[in-house]
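There is one chain below, alone, in structure tokens, taken in the form predicted on its own.
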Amino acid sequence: MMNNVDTKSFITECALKVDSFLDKYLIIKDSYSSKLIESMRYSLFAGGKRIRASLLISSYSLFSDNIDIVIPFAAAVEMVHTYSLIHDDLPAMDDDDYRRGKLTNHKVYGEALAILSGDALVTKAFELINDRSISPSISDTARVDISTSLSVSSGDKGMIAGQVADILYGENSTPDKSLLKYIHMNKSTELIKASILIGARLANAYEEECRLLSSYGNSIGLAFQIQDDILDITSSKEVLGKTAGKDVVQSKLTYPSLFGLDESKRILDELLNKAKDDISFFGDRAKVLNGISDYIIYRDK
């Protein structure tokens, strides 16, 4: 199993750096937008682990130790992720009252402001990426590349496509392996993979290095969602910080519902081994990425 202290320390350090940046970046500038910013900050600082930010930073650190330069881009990814969570929790979507042990955004600020807060977060993320005054050494070409990667992974070819498939076909559906993989690969994996590739592209990684990291992202992203499926069955609201057992109640198509718990865990191990094999090329430099891989698999929430 992973070295818990080293990996958790790295993830904690990444989270602190990203949160510090976001705290200074997302501020109230006028009275009319104060409630909107308050709502955006409520969800942004609700206690997320910042896994995607950590993956971006650890991918970049394969090539450079100057991680501070990529903190704003890691923050942008977390803004997009938070927007997706706000919208996922809405009554028209997954209809959840709790997220990370706190009331969901729409339960505190109402549905209208929750929707607009999510909209504002995703647009603010692209404003941040393309602000030349932030990390000025990053070229315009890199910013365009990063913007494209993030928009594709979170749009109709990625996260939103997966969410739509889950809503339209994921409930009360007949067992369908291809549909299940499509939902998981798009709804969760694409943004995780994009986070890893953004880190590599910011470091000007070679094409073959990006290919290996993309394959790693596919494996670890799918593993992340499978573990979510498993925890929904095996954990509790107190541990998860959100409603447990909803997948079963809603007859959702998940890995445990299709393959059973034991086989799902075997698939997890297989994905973990493949992910580590993909980045073995980087040798000892991949220690942190390997640790995060283990963290994703063995986390309890």
Given for the second form:
Protein chains: 2
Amino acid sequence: MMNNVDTKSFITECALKVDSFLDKYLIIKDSYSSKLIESMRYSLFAGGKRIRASLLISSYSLFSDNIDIVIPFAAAVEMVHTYSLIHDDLPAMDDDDYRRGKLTNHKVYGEALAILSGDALVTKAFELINDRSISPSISDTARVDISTSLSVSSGDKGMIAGQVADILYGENSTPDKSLLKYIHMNKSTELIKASILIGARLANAYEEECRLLSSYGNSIGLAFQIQDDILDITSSKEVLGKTAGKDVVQSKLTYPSLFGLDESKRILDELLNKAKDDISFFGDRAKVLNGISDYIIYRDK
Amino acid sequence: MMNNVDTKSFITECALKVDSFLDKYLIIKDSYSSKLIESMRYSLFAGGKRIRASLLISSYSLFSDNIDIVIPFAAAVEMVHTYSLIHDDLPAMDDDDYRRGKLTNHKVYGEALAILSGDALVTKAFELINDRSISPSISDTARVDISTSLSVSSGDKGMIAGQVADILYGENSTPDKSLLKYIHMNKSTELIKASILIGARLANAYEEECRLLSSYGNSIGLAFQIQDDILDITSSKEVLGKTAGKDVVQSKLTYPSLFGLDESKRILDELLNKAKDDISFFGDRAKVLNGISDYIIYRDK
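If the structure you just shared is the form predicted on its own, then what does the corresponding form predicted together with a further copy of the same chain look like?
What follows is the entire complex, opening with the chain shown before.
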């Protein structure tokens, strides 16, 4: 297993490669659209941890060391993640002024541009995936599979379904385990799992390998969200870079609110162990992915 | 050339096929996401003219009569068009309460769900295009081309760029021909042209044929938008189903405001003639597309 320092340097390397790609890819092409591109870039480069990109790249690295070829696809996933954050932060949604210690997109560029920048980012992700001039050795068949994976996981059967359930039913609701699981699985786990499976697809992994990674993705994605819930209680605004304690104020349905803090931490450990079991099949090559699992679960922000 | 009755019945047939497909495709799968699907369906079935779908299908029909195979792709284009209308109507954007005589999405479902329904519709369009169980004879290569066409035309180099320029610079601006053309070409023409080219791509058209259809799309798309500008002045709310005269109130940059009504109509005729010239190459098979050109230009709402 990689130690914590190795994992952090791997994630840093992934983030640098993804950011460097995005910096060259998303450029101003004319004066009329310069504000749009500026706004898209503002949120893209607002200090995201690039966890989804790192998961995609380390899933691919189970099979191959030539990670440069998958960087653009990792960037596409981060575009989708960024768009979802811009829209989630809007006044009509979670109404957040800060994220990662910086003003949210609509606080800087106004609501109209924030909505349109989100729209442009999700659209751009599909443009990127289907651009044959980028990583030209990737087949059309793989591009179709990846487009499917990304659209299904982030759409009305995935991320958006989770966000809608959270908005409509997640606040001031009666304790409801199946609703909580629905929100967490859809709102964040599906895209995390898709990131891992896209990495495997790019490496032409076998079906059985994808099945193991899918199971791993379910556990690690849910664990990620539970840790998010826990940090909202145990951390501060200074560390999180966003308002802490908001879930309690909004009476949000979370793991700690439903199971208590101790039981939530126990579930977290259980999920982490299950995730590691799932990928033990890959032996020594799984050390990067295992390192990232630990990092995700034991992060402090 | 088809007469007006033939054209209307062709468009009606296209609309029925597209609506029937969408009705079966977009279904409620669980109770938590039922409101989301309901909201997506509300705007999808709010009485759109299905002009983009009809253009895609009649472009395909230049080459083949088996139009059923392209209906899902026409539906995907209408999903993208519908999403753009939902977001355009939002309070932060054009702030419209009515469209096609019905309440806009956010007036019925609230802003959060309107934003998310738009998000889900554009995402669903890419899911649909890349679903091999739908029109299975369409190759992965075609699906990649279509995803590219749709994402580029509706993204930061197309529709969204036009909308941003309209919002930032289109109101109370000094008369500026290049800005006006930029807004019209990007905001509506690009997606109209893409619809036509996707039809041609699905029929495996030759490059030279695509070039002619691209030129046709540029003319007909711009003409469509100029007629939109003209109708805003000459028509009424009862006929349009949305607020008329809004462009003048908002001092919007339009063809009539820049060139006057008569000159705008002259430009319209010129574009229509050019469009018909572009597709004269296709001889008798072009009669459907020509009929639609007339319908688009001489429509009263």
